[in-house]
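Take a look at this single chain, the form predicted alone, given in C-alpha cells.
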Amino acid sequence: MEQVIGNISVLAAMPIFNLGLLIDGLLVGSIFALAAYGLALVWGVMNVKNLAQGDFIMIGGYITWTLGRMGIDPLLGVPVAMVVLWGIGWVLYRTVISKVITRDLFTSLLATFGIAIVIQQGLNLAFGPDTQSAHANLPTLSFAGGLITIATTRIVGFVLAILLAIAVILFMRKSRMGQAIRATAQDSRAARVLGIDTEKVYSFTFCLNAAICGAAGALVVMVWNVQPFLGTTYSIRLFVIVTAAGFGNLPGVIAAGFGMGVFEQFGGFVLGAEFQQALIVLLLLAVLAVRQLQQRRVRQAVQ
C-alpha cells in the first residue's frame, strides 16, 4: 500500500509523468484497437467468439521475430505475418470454424479454445517458453529534459496500426466484399436471398481477422515481446474492448482500445507491473457486470 501511495504521490507532484504515461498508453492502445476490430468483425458477422484471437497475435509476433533472426528488418514482418496468418485462418476456417458457425455459443467457445491450446503448445515446442522480442534498431526520443522517453518503435507501430485500420475501414465501406460483409452482419438470411454467398463472406471475414492479428503481432513483438502462453492475456484485453464498445460500434472499439492502453499504463505504474494482468481480468469482470445490468434494465423496461 505504501508503494501505491508513493506512486500516486509521484504522479501528483510531477504532472509530466502523467503526460508520458498518457502518450505511451495511446501508442500502445492503437495496436489493441487494431486487433479488437478484427475480433469485432468475426463476432458481429459470424457470431463466433474467437478465444484464439490473442494466439493469432503471438503467431504473427514469432514470424516477425524469426525474420529478424534471419537478418531481415522486422518492419517487413508486418506484410509477411499478414499473408501467413491469412493462410492459417483459411485452413482453420475450413477445418474447424465452418463447422461451428451455426452451432450454439458454447460450441464456438470450446472450438476456438481448443485452437488456442494447440497454437500455444505448438509455439512452445517450436520456440521454447522464453519471451522474445524483435529490435528494429530505431532510436529512442526524449523530451522534457529526459523525463519523457518514447521509443521510435512505438511511434512506428502507432502509425502502421492507424494506416492498417484506415485501410480496413475503407475496404469495408467501398469494396463489394466489404458491403457484402456488412449486409451479412445485419441479416445473413436476407443477404442470402439477395444472392450474397455468405459462406464466402464468412471465410473471407475470418481470414481477414487472422491477417489483422498477424499485423498486430508483428507490431507487438517490436514494441514488447511474445511468449507462447501470452496469447490468453491479449484475448482477454480484446474481449474487454469489444464487450465495452459493442461489436457494431467501430468508433467505440477504437476509443476503447486507446482507453485500454492508457488504463494499463497508469494501472501498471500505480500498482506495479506484477498486478497489470490482474487489472485486465478485473476490468473484464467489471465490463461484464455492467453489460448484464444494462440488459436487465432493458428487459424490465420492455416488460
Given for the second form:
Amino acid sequence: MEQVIGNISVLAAMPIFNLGLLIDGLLVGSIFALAAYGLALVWGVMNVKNLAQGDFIMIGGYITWTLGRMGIDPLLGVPVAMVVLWGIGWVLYRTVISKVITRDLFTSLLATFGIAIVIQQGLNLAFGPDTQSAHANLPTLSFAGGLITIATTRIVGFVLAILLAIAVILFMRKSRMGQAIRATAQDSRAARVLGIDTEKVYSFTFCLNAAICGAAGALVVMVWNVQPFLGTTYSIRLFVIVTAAGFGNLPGVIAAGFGMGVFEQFGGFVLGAEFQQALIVLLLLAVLAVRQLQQRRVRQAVQ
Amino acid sequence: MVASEQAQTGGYHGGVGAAISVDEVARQALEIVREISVEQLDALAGREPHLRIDNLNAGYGQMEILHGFNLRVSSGQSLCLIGPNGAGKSTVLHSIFGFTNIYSGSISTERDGKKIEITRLSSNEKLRSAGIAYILQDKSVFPGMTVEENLWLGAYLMNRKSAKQAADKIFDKYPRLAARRKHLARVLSGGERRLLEISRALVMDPQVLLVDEPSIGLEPRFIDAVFDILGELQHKEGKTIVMVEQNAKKGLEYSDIGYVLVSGKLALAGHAKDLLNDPDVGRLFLGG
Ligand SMILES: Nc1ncnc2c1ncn2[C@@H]1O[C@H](COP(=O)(O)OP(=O)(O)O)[C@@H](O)[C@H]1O
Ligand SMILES: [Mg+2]
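I have the form predicted alone already, so could you send the form predicted in complex with its partner chain?
What follows is the whole complex; the chain from before opens it.
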C-alpha cells in the first residue's frame, strides 16, 4: 500500500513520467488494437468468438523468435509470421471452424478453447516453458535527461501496427473481397442470393485474422516477450477491448485498444508489474458487469 | 368451435371478417384441390413457356416439401403463387434459384428459342448465365453500406468496371435512388429500401425475377408503388415475374396467372382475374 501511494506521488511530482507511460501505453496499445480488430472481424462476420486469439499471437511470436535465433532480423518475422499463420488459419478453418460455424455459441467456444489448449501444449513441447524475446538491432532513445527512454523497437512496432491496421481497413472498404466480407456480416442470406460464396468469405476472414495475429505476435516478441501459456492473458485483454467497444464498432475497438495499452502501463506502474495480470482480469469483470447492466436495461425497455 | 377458438388465439388469415384460423384454411384448402393437367398450365402460359418446371420433387435435407409440382410461365408474363402459410410457396422460388435439394423432376428455361436445362445449376450459375435473379422476402439491404455499394454488390459476379456501369444504368432509371447514392441504406424509407432491393437484383439484367412477398412489412401507401415498379419491369422490359404474395388480392390483381399451392401441391391454377372471382379462393384467401 505504501508503495502504491509512493508510486502515485512519483507520478504527481514528475509529470514527465506520465508522458513516458502514456507514450509506452500507446505503443503497446497499437498492437492490442490490431489484434482486437481481427477478433472483432471474426466475431462479427462468422459469429465465432475466437478464444485462441492470444495463442495465435504466441505462435507469431515464436516464429519470429526462431528466425531471430537463425540470425534473421526479427522485423522480417512480421511478414513470415503472417504467411505461416494464414496457412495455420486455413487448416484450422477446414478441419474445425467450418464444422462449428453454423452451430450454437457454446460449440464454437468449446472448439476454439480446444484449439487454444492444443497450441499452448504444442508450444510448450516445442520451445519449453521459458519466456523468450527477440531483439531487433535498434537503439534506445532517451529524452529529458534520461527520464524518458523509448526503445526504437517500440516506435517501429507502433508504426508497423498502424500501417497494417490502415491496410486492413482499406482492404475491407475498397476491395471486392472486403465488400463481400462486410455484406456477409450484415446479411449472409442476401449475400448468398447475390452470388457471394459465403463459405469462401468465412474461410478468408478466419485466415486474415490469423495473419493479423501473426503480425501482432511478431511485434509482441520484439517489444515484450512470449511464453507458451501467455496467450490466454492476450485473449482476455482482447475480449475486454472488443466487449467494451462492441464488435460492430470499429473505431471503438481501435480506441479501446489504445485505452487498454495506456491503462495497463499506468496500472502496472502504480500497482507494480506483478499485479498487471490481475488488473486485466478485474477489467474484464468490470466490463462484463457494465455490459450486463446495460443489457438488463434494454431488456426491461423491450418488455 | 375449435376453429373460432384458434382464430382468437392464433393469427388471422386474410382481412377483416375472415374469422377462419390458419389451420382451418389449410384443412379446407385441401378440399378444393382440383386435378390440373399440364395442358391447362400450357394454355395459361399462352405460348412456349420461358420458364418451366416439370414434376418437381424438392425439399430441404431429407424433407420433401414439393410433390410433383409443375409450372409454366411465358416471357413477359407474371405469375403469382398464393396459398396457406407453409404450403411451400417460397420453396418453389428456392428451387428455381438452386437453394433446395431436388430429388427428381426438371426445371428449364429457354434462350433464342432453345430449351436449356437448369435443374442442377448452382445459384451463381443461375444468376450469371441463366438470367434468373431472386428478391428476398424481408429486409435484405445491407444497412451499413451506401446505396451505391448495395448496387455494386448486386453485380458481385461481374468485374469491377462492368459493375459500376451496371449500377449507373440503374441510377439513370431510378433518379430517386441516384439522389441517395451516398446515403447508408439504413436511413432509407421502407419504400426506398424495397426499391433498392428490387433494383439490386436488376443489376445483373436478369430475364426472370423471383419475388418473395413484395408487399410484406410495407406501409399500405408503398405497396402499390412496389407493384407498379414490378408491373413496369414486366410490361416495358418484358421481364418474366414469378412472385409469392401473402396479400393474395393485391398479388392477383397485379398478375396474369395465379397458382394456389396447398401442402406442396398445385391445388388450383387460372388466370389471375378468374381466381379473384373464384368463390373458394375468395373464401379462403381473399378474406370472404
Ligand atoms: N431453409 C429451410 N430449411 C428447412 N425447412 C424449411 C426451410 N425453409 C422452409 N422450410 C419448411 O418448408 C415448408 C414450406 O415452407 P415455405 O416454402 O417457406 O412456405 P410458404 O412460403 O408457403 O409459407 C415449411 O414447413 C417450412 O418449415
Ligand atoms: Mg414464404
